[in-house]
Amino acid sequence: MENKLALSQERIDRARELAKRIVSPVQDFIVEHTTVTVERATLRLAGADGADVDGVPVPNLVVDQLKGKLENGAITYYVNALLKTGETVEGLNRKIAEGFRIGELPLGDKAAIDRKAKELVLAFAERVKRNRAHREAKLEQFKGRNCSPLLYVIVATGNIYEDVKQAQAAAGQGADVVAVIRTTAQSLLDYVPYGATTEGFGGTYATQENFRIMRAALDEVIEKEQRYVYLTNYASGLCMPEIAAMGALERLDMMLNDSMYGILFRDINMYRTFVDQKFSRMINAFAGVIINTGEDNYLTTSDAVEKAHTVLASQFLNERFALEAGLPPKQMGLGHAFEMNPTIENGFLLEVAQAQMAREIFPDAPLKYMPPTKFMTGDIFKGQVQDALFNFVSKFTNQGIHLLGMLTEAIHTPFMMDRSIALENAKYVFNNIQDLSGEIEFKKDGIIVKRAHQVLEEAVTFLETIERTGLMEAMEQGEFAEIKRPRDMGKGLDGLVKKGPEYYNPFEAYLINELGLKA
């Protein structure tokens, strides 16, 4: 990556070292704890699925039965039940859904439990490896046929079957990535609904069956268009690891997965979130899933000029948390956004500085660049111009994943024709400035270079403050997005469990080994 901004490598290295120090004590906490959703995700990886007559998912039924015993790991009791009953995984799931209580069975031979558990781990690993190999083969087959950056659109009807129609239409019009937005507030549900869903507000429920339906639909388009189409959903909220598990099993390609988003923007307890994000990211790393982080959200509550350094600081922290979970840079879709107030003089130059800076600091990451939303007014003509400027910056600075702006932002959920217009806008701009980046150098003492240096230096200073304070303390004080979150409050705290000396999770152990992590 050409260093057009002449950024100081020493200051970049300093920021990364600070991020490592900041994350280290949080990692110490993470390895000592599990959560109800980590245990449910483990059960899902083992094959636990289905729901009772009231719609309560089998993984929830198991974990609810095991309250007081989760310090040992839920998988011990699930595998013990398989051995004691002689049932298949599917048969045991049916029995649990009918009211069978596996926690009441006496535990059998530990060696036998371990052997059976490792069979389930192997089945999971083989399935996910097949999924990953299929994706990689298709990407190689259709190499060079996607846009650069990838054109990313959302669908959000609430009905998975209607989503399919809209997703296939968008892919046919040129979208490279289709994200199915989750229904409003699903991130606050401490369970994952079961089966296909047709009712949702502002989005569609993330369920394993919905994942399967949409994956099959986009696979049809891939063959028709002879171009790969990435499927995206949201591994965030109170069920972060479970949704990552479902995505790995059903061959999703990208997942929104931030280390701090749930704390700041959904008031989920920070202890719970930090533990959950680690296991979810380990699953994503193994499955070859690209994560998308949520730094763009900082700019919905903070000013994009004054607080730009907090976005960069968060990118460094998200990168560190991702590395601790085994994610390589090529799977880190670190986020940022085109959110300067359009009335600011030279705002466009500041946007270029921010985007180019991120590109140079994280050269191997497929950066996810978000469109203007905060200052979209409902004036579709002005909105189209704002999106064109955003498209220009994205292509000019070689972003990786480009979430299309909609001229109807702030009016309604996008219609198919809105997406079509957005795709045409982006393709027009991308084509006309295809090689512009290589033709342009920046003035050494100009606005763009000075701004990038300023933001980097402010980010280093900010990280130095966070290191002195501690990450959790800094979040309590509102250092990020100007939102204060007490560590002993927030949703999901009661689902945090300290691991006992006999804690057993062969799926976690397998991922640690495969990803080359410290146990």
Second form
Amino acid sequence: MENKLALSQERIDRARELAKRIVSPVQDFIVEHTTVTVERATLRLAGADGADVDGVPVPNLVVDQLKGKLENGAITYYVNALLKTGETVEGLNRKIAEGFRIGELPLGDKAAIDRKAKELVLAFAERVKRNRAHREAKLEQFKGRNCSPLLYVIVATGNIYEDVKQAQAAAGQGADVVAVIRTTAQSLLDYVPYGATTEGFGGTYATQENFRIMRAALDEVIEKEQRYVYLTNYASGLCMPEIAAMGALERLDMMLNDSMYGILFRDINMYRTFVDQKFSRMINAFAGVIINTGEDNYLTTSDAVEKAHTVLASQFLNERFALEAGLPPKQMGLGHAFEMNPTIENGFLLEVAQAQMAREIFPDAPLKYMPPTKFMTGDIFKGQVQDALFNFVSKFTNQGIHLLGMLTEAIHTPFMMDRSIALENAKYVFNNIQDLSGEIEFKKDGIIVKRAHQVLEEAVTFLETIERTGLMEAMEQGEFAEIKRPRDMGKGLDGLVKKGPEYYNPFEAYLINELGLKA
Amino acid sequence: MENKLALSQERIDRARELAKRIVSPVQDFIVEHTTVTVERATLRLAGADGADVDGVPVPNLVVDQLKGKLENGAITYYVNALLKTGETVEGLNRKIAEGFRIGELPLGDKAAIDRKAKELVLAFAERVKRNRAHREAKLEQFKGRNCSPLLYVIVATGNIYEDVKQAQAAAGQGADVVAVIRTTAQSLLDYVPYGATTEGFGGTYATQENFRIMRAALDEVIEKEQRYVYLTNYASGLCMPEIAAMGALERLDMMLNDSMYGILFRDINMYRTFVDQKFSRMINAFAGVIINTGEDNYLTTSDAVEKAHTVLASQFLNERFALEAGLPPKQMGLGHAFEMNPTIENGFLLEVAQAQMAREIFPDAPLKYMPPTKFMTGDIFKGQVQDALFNFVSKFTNQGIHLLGMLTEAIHTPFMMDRSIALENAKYVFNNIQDLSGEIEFKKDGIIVKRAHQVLEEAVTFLETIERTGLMEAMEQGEFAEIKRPRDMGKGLDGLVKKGPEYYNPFEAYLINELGLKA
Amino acid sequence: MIVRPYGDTLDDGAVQLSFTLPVPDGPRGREAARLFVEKLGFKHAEVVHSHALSEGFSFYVAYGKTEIGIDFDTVHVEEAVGEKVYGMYEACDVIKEKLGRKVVVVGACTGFDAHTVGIDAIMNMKGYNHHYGLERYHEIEAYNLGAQVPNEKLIEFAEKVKADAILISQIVTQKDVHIQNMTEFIELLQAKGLREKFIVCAGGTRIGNKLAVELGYDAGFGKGTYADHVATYIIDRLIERKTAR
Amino acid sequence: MIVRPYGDTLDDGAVQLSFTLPVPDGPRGREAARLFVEKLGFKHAEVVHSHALSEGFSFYVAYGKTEIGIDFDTVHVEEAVGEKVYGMYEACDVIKEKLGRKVVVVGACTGFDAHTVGIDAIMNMKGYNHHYGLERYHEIEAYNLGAQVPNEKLIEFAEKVKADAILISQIVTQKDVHIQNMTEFIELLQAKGLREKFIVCAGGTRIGNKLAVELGYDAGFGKGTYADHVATYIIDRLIERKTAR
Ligand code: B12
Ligand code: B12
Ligand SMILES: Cc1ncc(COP(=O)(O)O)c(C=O)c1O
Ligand SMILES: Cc1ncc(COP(=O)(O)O)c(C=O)c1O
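Structure of the form predicted in complex with another copy of the chain (previous: the form predicted alone):
First the chain shown before, then all remaining chains and molecules of the complex.
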């Protein structure tokens, strides 16, 4: 990895060490707990699917039936029901959707349950491994055809069938990654809707069927364009592990999956989020899914110059949480953003400093770089230029995943033409400065180099404070994104469950083993 | 001056030496000749002005009356007429416009003529010196208020009164330089129209009255904005010296004034052009007017990568011609342009190389950098990005005079809003990368450095060929801009006059003396 | 005075347009685009650029010249606040002097909307662009309930603290979700017979006074609003009401 | 099939506009801009940006949604050349075979227009974008007279060399100067009784077949034309004429 900033390895190591110490007590909490959505995710991995007439998903029906028993793990009861009824998974799902209550069945032989459960684990593992192998084969087959950084666009019509048109058009125009934005506030639903959907606000429901439809649509384009097209969706929220599970099953390639985003930006309870993120990330790790973290969000509420160090600190934490969940660096799309006030003199230099710094500190991570959003205005012509400079910095500092800025950012979710304009902008800039990064050296002690050193130093200091305070306390005090989140408030706390002594989850065990984690 | 490219001073000196040798025989030709427009310019400096009922300007009426006598210098007859009629300059002009023929008056006492002529020279010199002092005082008063590079916009409505609105609006929005583009093909008129005009195609007639109107309008804005606003017009063409004369009298600040543009791009006879450019540049030199040369035009017909060296070679020639006319480097706005095909990989690097090279080779010249024009399309959104990269390169390489690119370049002459969009684009980029130039070093032996060396080398080789061939022969053979111009073809040849042994021009003599040139 | 768009000459009527058509790119698409622009009332329409977005969609940039104009004399806008805007200290002085009691303001980002930056800009201590927020006003008691607050809860809270004014922020406007949500809020207030009890203001990037008033609000505030504007509006209305009684 | 602009949903009718109004920036200006967009037939119009250009002028960006559409089935364009375009070698073969003599073509950039790059692209050896120009065609005798050629001179020259076709390039279109100049050319030809003697083609960035035919030309060629297109057109017409006789 090129080194232009001469950052001190000692300070970087120090930050990593601090992150480890900060995360450690949280991990202790995590391993002792499960949540309703962890249990539902486990059920989904086993095959639980479908919904009742009111649209309540089967995994929710099951978990609702198991009030008080969840501390043992929901999978025990689901597998027990399979054995007891002699049904197939599909048959059982149907029965449950029709009202069959599995919580009331007497528990059968533990060993038999374990045997049957392991069968399901194997089936799941095979399916996900097949997905992973398919992705890797296609990436190999179409090597060198993607842009670097990857061009990432969103579709957000609310209607999966309109989304398909937009996604295919974008992929045809050169997009490497298509993210289907979720409908406003889906992250606050404590269930995952079922089936294909056509009604959403500012985004489309994340459902397994929608995943499937979009995957098939993009697979078509892949063959036509002879280029792999990554499919992305959003996990973070009250159903983080379930969406990760669905993504693993339907061969999504990336997943928004932050360890703290839900707490800060969605007011989800922190205990809940910490537990959920771990299981969801284990699934993503196993499925070869790249996670994207949400540090960019800090800068939508705080100032990008003043608070640059909180972004870096959060990257260290997200990295640590990810490692604890078995994610290798190459699957860590750590987030940051080009959110500086465009009126700042030398703003470009500061952006270059921060982006290059992230690049050098996390050399193996496919950094996710977010475009200007906060300072975009209705002046679409100015917006084009802001996006052009963003494209420039991203290419120049070798980012990994490049979220395309839209000239209409301040106006509406992207029109089909907006996306095309954005792709043209980025492709032109990238090609025009193709090898610039390798051409340029920074003046020692210049503005850029100094800025990077300063941000790293501030991040270390910040992490030291957090370490002293404790992560949860720090979040209570509003250290991140200037938002205070009391630990026993926020959505979804009632879905937190302390694992009982009998807690059983062979899927979790399998993942722990596969990922080489300590139990 | 910063030196990032490590160009060989020896090669630069060699190029300068070659340019000197190439220009030398042309100078010999020049000093032996005058032209109708040199004579008319001289008359204008003396005060000849006005037009007859058909709109034929007084200087033309005079020169037309002097067919066969021009070899003595028209001023002799004009001053003779003043003495003979006892008229004031204004009175004589009126008489001439009414049909009075001065060529037929018998010539009076030479000494008396010389005395009277010297009075007129002094009046002219005083006026121009006052203009110059005024400009310098205002620049001093409003020091630091202009952008660097200077933001240069054009107005081109065809109607001087509409132009005024547009110019004032642009200056209010931050433009440092306003150029009034001339109407299509004015450069082919062998006279300068008279009075305020409201009808032009793709530009407004350059007339002395239009100059005055626009100067007054901009002077208003200068006081309001507390920022000097440079006024520019176009000299090159069949009336190059006359327009220079008008500009000097009306305090224009810049003048398009190339030594070869008319030959190549307007098919004006080369003898005529060489003689005209010398006198016009002497006037500009004396008036403190910055000349802009037209190397950018080469790249509108030839390829910007293949023919980069012809731009550099032409800059050396324009520099030499300018020095011969007494212009100091700080008044040499040598031209070049961002005209690379936007689909070229690493095009940006090549542009940076060429712009930085020009900067280092001509450290004291306020280089004039032209925006993308040839590769602009109707896609105004793409155009915004091309212009953004152009703005970037210009600021990054410290150009002097920055012609704003218009997103509608391929569509129409600028709308008022187009200019504003362009100014916003440039101001944002300039401010955002304010100190970038000082931050960055180029890798030795990188693409950028190698490219600059290569272009310099090619320019030297090219100049060597020209030196061997002779400049006029080379132009006949199409060495410049791939355009062949036989020496005895082209417009305006019939206006070339060999000076007689009695040739008299005290204005020329005064300028030669003031500028420290050898007669 | 009739005003028309201006390109580079008075009344030339020049306008730039861009749009997508659900047809393939090509001469027929370009002609359809040109005809479409003409149909909008442009005498002279030129498609200056087109490119394919996919097999069935294409993008067009066009310039047109129209004779359509607007009689500027008949254009009236009723902004919530006029020329006179109180600064923070002035506002507090006026409250003390004319109302003689603290003013209570409750604000929230309602429905599913989680864009708090706007309402925070109005209410938080820190304020926005060097304009302090309502929380910093001595004479104002300001409660900012934050994001995604259900209409029902907001009304409850406002009753509880005896609010003088309720501030609603709506940023997401896709499929007119803001209109639904804002309408629901007013209907709820009316159903409870509380409409007259509060001054009700709405705000957000795409919200103007006109829209808000149409939806039954007292006033609406768009882009570029500061706490000063809202405070001025509320104070003046309260003074009016007091005088009227 | 009626087609409407497409933003992100079929028939949403979404269009982007930008323009200047000769009024000061501010709420009244924005409202005037909005009303103007509505008057163009937009049901829903939103001014998303404005800024001052000077004291009396202001700039607006707007988005609108319209129900206005175009019946795509009725959109017809008559291009000069159809699907079938000869390559250089093919063109020469066809000339040899079907006409049995060299074809003479004269071209120029007429009037005051000095934009030769376009006509050069069509005529010069080198050609354009990897398409050779007419000068390189063995079976074509091509004369490129260059820039700013008076109409009179061009006709004289064409007569002198017994041209089959005359090519005119017009790039500057400000104040419709190209229309004046193109019309003058045709009138001159007619006055001399020579109109039928030549195939007359016009070309240029803003020139289409439609416009050229309206002005009395045989064909017109716009952006993206190559020598191949013009050659094909000329050859096919000459063959037609030969067969007709
Ligand atoms: C920051 C941001 C976010 C942050 C919000 C963080 C936070 N805590 O607020 C995050 C990342 C969480 C976010 C999420 C989403 N966002 Co968002 N977001 C933005 C962004 C970039 C900036 C908004 C902003 O902060 N503006 C700055 C403030 C100061 O301006 P303002 O809100 O207009 O407020 C001013 C005035 O309007 C007024 N005002 C506002 N409210 C009130 C109230 C009163 C009473 C008064 C008097 C005045 C007033 O005063 C303020 C100061 O002058 C905009 C794009 C943009 N550049 O505008 C998109 C944008 C608003 N988001 C959008 C969308 C779609 C979303 C999502 C739905 C996407 C998704 N599907 O995941 C989510 C979900 C959010 C939800 N449930 O509501 C769209 C909305 C499209 C539309 N028109 O409907 C936008 C326009 C982006 C886009 N082009 O797609 N977003
Ligand atoms: C290069 C250029 C110049 C060069 C020309 C050099 C030269 N030897 O040609 C120079 C610098 C001299 C110049 C000067 C001027 N220019 Co100029 N110029 C341009 C520029 C940047 C590119 C034009 C070009 O070369 N295009 C590339 C060629 C290949 O494309 P094309 O011409 O469209 O040709 C293709 C087709 O149209 C077709 N075609 C063209 N002709 C013909 C003919 C036939 C028979 C056929 C079959 C096909 C055909 O085939 C070609 C290949 O596909 C344009 C802006 C732009 N990006 O378009 C402005 C532009 C054309 N210029 C413009 C103006 C106003 C001028 C001036 C009048 C400015 C001034 N007042 O000084 C002068 C005067 C010129 C004059 N007297 O005509 C305006 C015209 C505005 C308008 N719509 O009226 C433009 C659009 C710039 C602008 N936005 O202001 N210009
Ligand atoms: C990490 C992360 N997760 C999820 C989301 C979107 O989630 P929601 O559906 O809550 O808007 C974002 C959006 O910015 C994000 O950064
Ligand atoms: C040096 C120079 N002179 C003059 C002009 C304009 O002259 P004309 O009026 O001939 O178009 C240009 C335009 O590009 C130029 O570069």
